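Quick heads-up: it's one chain on its own, the form predicted alone, in structure tokens.
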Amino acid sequence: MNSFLSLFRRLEGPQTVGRGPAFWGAFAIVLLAALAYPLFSDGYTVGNTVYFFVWVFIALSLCLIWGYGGSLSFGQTAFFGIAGYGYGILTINFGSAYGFTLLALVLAVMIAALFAVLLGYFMFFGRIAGVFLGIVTLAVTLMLERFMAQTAGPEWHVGAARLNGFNGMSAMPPLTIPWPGEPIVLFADVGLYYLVLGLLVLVYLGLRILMNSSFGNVIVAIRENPERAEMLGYDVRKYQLITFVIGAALAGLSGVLYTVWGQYITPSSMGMTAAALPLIWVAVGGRSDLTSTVIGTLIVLAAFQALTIYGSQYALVFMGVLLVLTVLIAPNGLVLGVMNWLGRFASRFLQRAG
């Protein structure tokens, strides 16, 4: 009981914005609205909303690694693609019977995390930091994208799973939950919506607890001054590696859910554009806070999708301009700046009312 209360208290702390009844009341209202949303919408729109939620996981992974850990990584889409292809290979070869798709989801995320362990070990224990870490992760991402793009021939297969080069893999089975009588198949509809929403809430709350724990405090201390943290006796490389692996697992989860949602995965998911977009979402939201990252990602994604529909030639230009304006006007994040301003305004209002 005491351990549960300790975890509950860590939902609030110095490393996350938002506390008190007002914040959690707003959180409950938003969650209830999200739960009720499918009741007032059609299946296609609900399925499209799942697409937005899926990308929030990769944004949170970058928030953890870059915002809290101070390590700029272009490798999140590499872990995204590895897990997506891993899920496709496993399910195409072994099918969806007996709930194997759920096991495949876990295994694919573990494959992405294992790759992050190997890559992160050589980077962090090799003392690669700063801009060079970004260069290495970008190089690995583009290398994987180039490799997967040239696997179009029939000789490129893993068992029954053809890699298909630029066309990517398709026709992998959706998530299937064993159930008495008939299994529950989660297509891009209401069922998948509730599953992804539940996972998103759990990951968000779990990351709040993690970042407000002693581990989170050490990560932020390393970001601010790694030499001082090392002098205090912390193994900086170990903490950075653990953070990197957790972020990779979240990016991998995003990749698997994306593959489940669309039932396909292509090398372009690991391309330069795909690697840059999460950085823009996180920068606009506010890389040093989880809540602002979630809000910023959803807002920017909605704007980007609207532009791709009504003015596709301007979509990427808009994203570039948005990033430049964010860096010049609000380097800590536009959404985070607005949240801080609202917090100060509310405090002054309550003081005057009191």
Given for the second form:
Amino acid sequence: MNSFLSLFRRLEGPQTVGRGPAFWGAFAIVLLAALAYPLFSDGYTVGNTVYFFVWVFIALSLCLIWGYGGSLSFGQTAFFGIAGYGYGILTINFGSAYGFTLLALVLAVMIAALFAVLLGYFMFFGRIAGVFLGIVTLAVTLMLERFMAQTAGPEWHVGAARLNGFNGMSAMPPLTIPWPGEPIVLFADVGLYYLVLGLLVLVYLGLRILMNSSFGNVIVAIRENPERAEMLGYDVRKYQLITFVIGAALAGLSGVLYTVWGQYITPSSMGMTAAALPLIWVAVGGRSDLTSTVIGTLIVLAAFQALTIYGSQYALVFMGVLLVLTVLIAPNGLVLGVMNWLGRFASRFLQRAG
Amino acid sequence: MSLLELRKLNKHFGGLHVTNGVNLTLEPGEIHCLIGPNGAGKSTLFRLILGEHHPGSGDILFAGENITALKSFARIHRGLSVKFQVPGVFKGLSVRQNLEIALQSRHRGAELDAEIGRLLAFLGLEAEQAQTAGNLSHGQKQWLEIGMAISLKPRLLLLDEPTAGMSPEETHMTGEMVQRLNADGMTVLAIEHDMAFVRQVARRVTVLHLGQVFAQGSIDEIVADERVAAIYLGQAHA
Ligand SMILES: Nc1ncnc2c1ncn2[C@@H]1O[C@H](COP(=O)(O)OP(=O)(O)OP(=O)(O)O)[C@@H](O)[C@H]1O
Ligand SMILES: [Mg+2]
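With the form predicted alone done, generate the form predicted together with its partner chain in the same format.
Below is the entire complex, every chain and molecule, led by the chain shown above.
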């Protein structure tokens, strides 16, 4: 009971922006609005919102590994792809009866995490750090993309699941909840929306607790000064590996949900552009804060989609410009800058009032 | 049994023989100072003791155990702790959080808060606790890092130039603090250029020169040694 309460206390802390009744009041309002929103919208728009939400998990994974942990990983899309293909292979082979799709979701995320254990062990215990970590993770991602792109021939299959090369894998079953009588199929509209929203809230609050715990303290300590952290008795590489694996699982969750959402996954989801975009969302939002990452990602994604109407090349150029502007104006992130400013403004206002 | 024993330690950086057959023994409860001209290999010796560098040959024994092959964090668990030459605080975090990270593995909850408060008072950094550590003065950073190092309650505390950038009064206070910690049972090995500090705290002094133990004795013996004066003078000419 006591430890349960202390978990709640960890929802606030030095590692996360936002505290007190004002913040949690705003959080509750946003959550209520998000819960009510499908009632006032149509299936297509709701499905599109799910698409945005799906990407937030990979953004949060980067926030954790890069923003908090200080290791720039280009490899998050690799875990995204592995889990996406994993879900496809599992469900095309074993179907969706008995709630197997939900088990496949968990298994696919675990496969991505297992891959991260291997890759992470090699990198962190091989003392690969800094720029080299970025290079190695990018190389792994692009290798996977190349590999999957050349699997067009019929000889490339896992059981009944054809890998299908550049065109990717499709027609895997959507998530299905077993139910007496008729199983509930979560198509990419209201049903999937509530599941993904629930997962998002869970992951967001869970990460807040994690980052404000003693584990989170060690993670930011390693970002600030790994040598000092080690000299306080922390096994730095173990902590880096654990963070990397948690991040990979989150990226994998993104990948499964994406696959479930569109019922397809292609090699280009692991390509250069796919690898770079999450970095931009997170950098623009504010990589060292969970809330800024969530808000930034949703805003940038919406802006990107709005611009794509005029041609995707313009949207990509806009992304580049946005990144440069962020680096010049608010290197820690535009959303984080605004939130900090709001926080200072509020406390000054309260001081004057009180 | 001696607390720390270095046996014929050797370390090369390329062609540079930075640590050359160093033998050194520390008895439990002593305050030992390591002096020597710039580039003598003092900091490198610390990094060997801490496992950041690995010796080409030789052994490191701590409380009778051979720790030569242990990882750094494991050596810390055995009872070593260090304050580096260049202050290694967590610059982007608050002073309070710096101390919390140092203390959290041995204290939790209200007890942790109390320990942080006690250490802040001990370091005279109460007013600065919410400040970002990177904004502290050089001297305050040194104090903060010393605070983090001693919060581990080590059996052997390694201090690499603890008083660099401090005023004579601050240096004297640091010396008193070292003596107080020593009175509570902590063994201390300090690298120091400030002779007033060395005289204040050290019972034994080792002079390192070109990676070798050049001389050893009480502070008075070392100061009287003309060969020691010569290597410092030699450096002044260079
Ligand atoms: N990582 C390294 N790679 C190569 N050479 C090094 C390395 N670290 C130290 N050295 C060299 O080893 C020699 C000893 O350096 P060290 O830092 O141990 O000296 P020091 O006695 O602590 O000097 P100071 O009083 O200036 O701090 C110097 O010549 C230095 O340039
Ligand atoms: Mg030195």
